[in-house]
Amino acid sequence: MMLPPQLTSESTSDQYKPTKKDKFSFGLWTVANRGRDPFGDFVRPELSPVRSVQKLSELGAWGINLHDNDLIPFDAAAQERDRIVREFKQALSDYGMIVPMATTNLFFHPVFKDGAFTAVSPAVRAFALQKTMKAIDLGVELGATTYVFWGGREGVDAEASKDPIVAVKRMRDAINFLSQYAIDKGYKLRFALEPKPNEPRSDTYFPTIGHMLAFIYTLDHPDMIGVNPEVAHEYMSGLNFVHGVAQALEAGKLFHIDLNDQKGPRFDQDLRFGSENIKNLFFLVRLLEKAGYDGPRHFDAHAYRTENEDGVWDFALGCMRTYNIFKEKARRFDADPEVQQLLKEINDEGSPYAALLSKGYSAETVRQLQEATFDPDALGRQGYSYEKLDQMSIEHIMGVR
């Protein structure tokens, strides 16, 4: 059987493999993740920081990104933490790496068992503030540039223990006074807010990119403050990612993007990106693409809870791949010339009302308007080719267009 000639083993022979130009990235917990889970216990061993950053480097990866106890542990003493910063720094070095984004842990101590900013206790809500302070230096001292916050522990388990008016007035009061230390410090951050709708609470505030791009416009610095939704998060809610990053990438408020994948709106399963959506994951390619994002492609997933090191590295570079795979995918399909006459024809680029609405609110479309006959029964016997256009996407997806 002869390949289709855009897919001749000649021209795909090294054609997916990631470079650092592609800005692919993963956090340290993704790649060190062991393998437990709520019913086994680990099933790799630790893998440093530095093996992680090598690794990753020779795969291809551009950057990776951190919580401040990924790298440090929890109670590290000051000497620690600088030997550790520094070893750390000096791997980035050697391997060409950077940190492009990084965080902070507050949620797997027992401390932050109700929550951080929107604990009950002001002991722990002012804990979480000096956490947060201190992460915040530490990811600035390794040159990241967007810190990104996700309220893993932000949430209810028994509904009448927390006031969700007071609990949104606190994270408010949270990131405000965070912006305003970062500000004040003079450090070149943006701030990304990460929504997930449960897990490991019940319910969880802010559980979606609409509610978090809300909230920003309630805060003191809009303008230093994104999003950065996750797939499987979106997908746990049975929402459509493409949608939602869409919205986001529209109000300039994409500052970074969680990449994996998902079976369903079960728990969070991290997994390799493309192992399971391919049609949607596949229009979210093709939409990061063509909209221009610049930022970084982050993947935050896991290997299979059955590998070994090697699988993580086998899991790791099935991620970029994958992604790269779309990527071609993606510009093959708008190229079509059968696609793309498809598409002017579905959105009757040479209707007159194209034109008219183009120009806004007028007082003059307003007269245009009023004055136009239509002919609603007409225009709902129209068909719009939407199954034909649906197989030439799947036809380019498997690859046989």
Second form
Amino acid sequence: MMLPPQLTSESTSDQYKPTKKDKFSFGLWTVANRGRDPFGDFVRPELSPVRSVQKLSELGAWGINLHDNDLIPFDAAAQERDRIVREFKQALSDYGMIVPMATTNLFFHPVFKDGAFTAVSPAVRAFALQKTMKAIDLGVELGATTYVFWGGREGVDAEASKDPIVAVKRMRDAINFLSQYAIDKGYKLRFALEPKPNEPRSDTYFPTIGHMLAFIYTLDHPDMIGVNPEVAHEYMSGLNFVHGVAQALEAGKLFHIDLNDQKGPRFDQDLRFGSENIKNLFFLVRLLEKAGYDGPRHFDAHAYRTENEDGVWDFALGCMRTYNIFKEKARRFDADPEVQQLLKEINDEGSPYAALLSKGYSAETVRQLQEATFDPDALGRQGYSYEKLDQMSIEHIMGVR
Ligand code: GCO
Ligand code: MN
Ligand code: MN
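Could the form predicted together with D-gluconic acid (GCO) be shown next, to go alongside the form predicted on its own?
Let us now look at the entire complex, which starts with that chain.
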């Protein structure tokens, strides 16, 4: 692989090298993505799950995640299923990899063309539950502790086709049913719901992190349910990913994360992590690391369609290295005495009002606030030095501080 000049020297090249401790994971579907798009056919040959496990492990990844049908063909007989699972488990143990997360393919087969849990057809909804129960069993058998629900085709093209209130209720019924199933089976499993605003349907239900968070608290078992936000999906809605993730973290609901990148609000691009939105993703990594997020750093992205297999491994290594580079840059940013000093001044920590506000509501705080005299004009005249602060962030990101 061609490395940028500053990373080729012995002293620095190892610093960002991914290791198992970094908890990097990839979907089987990401590295095995064959580059088919709506306008062109496959450009890469099939990549076997065993080869993916081996190569990712060599590159320093820790986990590999899958949809049921990434591993087991849709129509496989029980014997074939068991053989494939046996071989895959062997590869996991040979190469020291784990399966932290599993999920269901509820979007590829034509049966799901109108969605799965929210499809109008009761038979399709029932089949979706049956398929998901099987896929949960498979995930648990492989050791998964997180189970992801991405809406896939849960949405509409023709608005009149579904009552959107009924759709929300149907999704709730499905998640309640499946969480009860996991509980009754004694599985140690947490569910992570993944929002996306559109594609493949022209509109998908539960389009953003915020919609998902609100929905979770209406479920029967909210404690076992969190979110799996994806960089690209929030950018598709024009949102600040860092803020959405922060809200999930603060609520204790960041159960998993799909790292990738995206050029603005358009079709879902699933680009190499950190290849586009360098500033926002620097702040994302800083947030995850400072908040002590200890879940998988999962990449849900794929290599450019121009690449052959070598390019796929360049892509995978690039995702992990960039995460580690951001992590180091964030550490340096927060250790920079000038940054610390400026942040201290900006936050005016010595103000008597800081102490007062920290007391929260009481009759005494109410009285003190009512009696306080403020000078709004003076407060309105002050400058906040955000230009200076932001330039410092930029200089850290660009590597000159
Ligand atoms: C997308 C989605 C999917 C899901 C995956 C797990 O790119 O539209 O993110 O990749 O994450 O299917 O269910
Ligand atoms: Mn995803
Ligand atoms: Mn995506």
